[in-house]
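So this first bit is one chain, no partners, the form predicted on its own, shown in structure tokens.
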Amino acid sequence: MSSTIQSIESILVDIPTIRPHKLSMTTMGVQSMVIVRMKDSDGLEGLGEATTIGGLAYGPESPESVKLTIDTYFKPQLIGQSADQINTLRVMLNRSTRGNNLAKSAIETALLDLQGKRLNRPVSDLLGGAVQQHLPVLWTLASGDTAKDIKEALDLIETRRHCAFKLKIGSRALMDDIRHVAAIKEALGEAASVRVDVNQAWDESTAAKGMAELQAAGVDLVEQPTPMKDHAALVRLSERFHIPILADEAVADAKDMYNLAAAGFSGAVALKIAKAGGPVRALEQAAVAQAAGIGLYGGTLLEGTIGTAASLHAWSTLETLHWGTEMFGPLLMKDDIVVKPLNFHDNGVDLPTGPGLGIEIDEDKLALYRRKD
């Protein structure tokens, strides 16, 4: 007899960041998350998380809208359903609800966590089995201050916390950004990989000039230089420069990945469980990218520990992550709502062990950071 879904609770949680996190579209001082707690008829609980960047600054879903979607639209459909039928429930939600992939990802994560706990297996086993137990993690330097960023990077290299760095650029004049990046790359030298994330801030001609300068400065990768819907620009830029482009906002799912690859794009793709609608859909996208010879990168929407753990279980099943991962979200926050934080060391993070996600809620911390109505 399979268990049924008995209750679903969605909780808004606000945790301050360790420093202001500057992106082209916003500056974050607090990360807001939606935590999903799903309980079944056997008394087991599955955890999920939906998180975005800067409220509505990044995309069409906000933490508040995710909670509304789950409470108003998903919950009535899911209560009483078999908790084992993850594919059936995904198809049901996709038929009844357009988009809302962040909310769907949180639900799928909770279902996978629940099933893993029921079977006493880690989520990675449910996704085919982990190939990697320790995954590389880069760090984003996003203070906007060149000297501060250099010091932060050198300290992290020395402690073996990170040896690859991403710089958020695009909010300043082009050459101001280029000088900032070039100075950091020169200071770090060959000790570290330096990449940039433009977050769609450039038009194609600005991107062409910027990429030529970044290529000359020794930068390894340029993430989403142009607007998300301008696939043709990404293709032309990828053909013009040998510095690879990382497609991020341009690619949400397997179909987007196919269309971009078929148009002639070469480079890499940022996989994100939230963009794709869950870990299973993100791995479908990875399969298309691999078939097209496009490099893989484990991306983040700056999730907390629950969402980060779900992503790590998915990425651990991939044989090659050509550009590593950026699963540093929990490190950006001043505190956590879990009993045992993830173990970041040796320029990466360990895959959590134990059934399901391997994560347990700290009830006192959850109460402390839970948004008060």
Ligand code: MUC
Contents of the next structure:
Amino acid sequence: MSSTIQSIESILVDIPTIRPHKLSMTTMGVQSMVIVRMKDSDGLEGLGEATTIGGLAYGPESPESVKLTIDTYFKPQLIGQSADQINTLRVMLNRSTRGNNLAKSAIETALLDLQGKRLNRPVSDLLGGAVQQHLPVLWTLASGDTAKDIKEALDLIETRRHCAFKLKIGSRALMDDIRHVAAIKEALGEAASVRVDVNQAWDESTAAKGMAELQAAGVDLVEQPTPMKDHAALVRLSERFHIPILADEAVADAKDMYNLAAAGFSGAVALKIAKAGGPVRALEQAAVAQAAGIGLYGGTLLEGTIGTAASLHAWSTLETLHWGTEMFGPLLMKDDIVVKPLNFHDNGVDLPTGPGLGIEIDEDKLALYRRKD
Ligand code: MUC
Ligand code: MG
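I would like to compare: after the form predicted on its own, may I see the structure of the form predicted in complex with the ligand?
To see the whole picture, the full complex is given below, headed by that same chain.
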């Protein structure tokens, strides 16, 4: 007899960041996550996480709305169902609920963790097996201060924690941003890869000027320069410049990926389990991108360790991550709610081992950081 879902708890957790993290749409001083604890009739527990950036600044779901969606809409449908029928449960939630992919991702992650624990296999095995055990991870420089960013990067290069950097730009005047990026690229030199993320802040003509300048400065990749819904602008810019574009907000799932590729886009895509609605859906998107010759990149919404581990299990099954990953979320936070943090070293991170996600909650830390009503 298969086990059934007995209980689902969703917990809001707030952890301060190590420094202000400045993006074009918000500055983060704290990261808020929803942690899902799903128990089955055998007493096993699956963990899931949903995270976003800056409340409602980044996308239409907030941590609070994710909690409400899970508690009010998903929980009554899921309790009593077979916990191992992950595809059936995904179809059920997709039929009953439009969108809300962050909440769906947290549930799919908890189901995968539970299944892995039941079968005594890591989540990567449930997804076909890991091709790589150590994944490259970049770091985002987003203090907003050029000298501070250079110092931060040089320290990280020295300790071999990271050798690739993403700079968050788009909130200042174009040439101020360009000077900031060019100074950092010059200080770090050829050995470090420097990329930028504009988070949709430019219109197409600003993007054209910006991309020409960034190309000349030796930047490797420009992420989401223009508004997410303007696929035509991304296509035109990708035809016009040889510096590649990374599509992020423009592409949430396999269907978006197909539409953008069919419109003629070339470049790369940031896969995110949260955008797609879970690790399995993110890998469907990866398959479409691969078929269209679009480069892969393991993206984050700055998840904590649970969401980061779930993403790593998915990305580890991909043969090639052309642009590596940015799964550094736990390092941006001052503390963690797990017993054994992920092991970041040699410009990357180890895939956690053990059944399920390979992650265990630290109950004291969870009690400390959970939001008090
Ligand atoms: C984004 O848009 O890519 C990923 C890294 C980071 O610093 O912000 C996120 C979101
Ligand atoms: Mg981005």
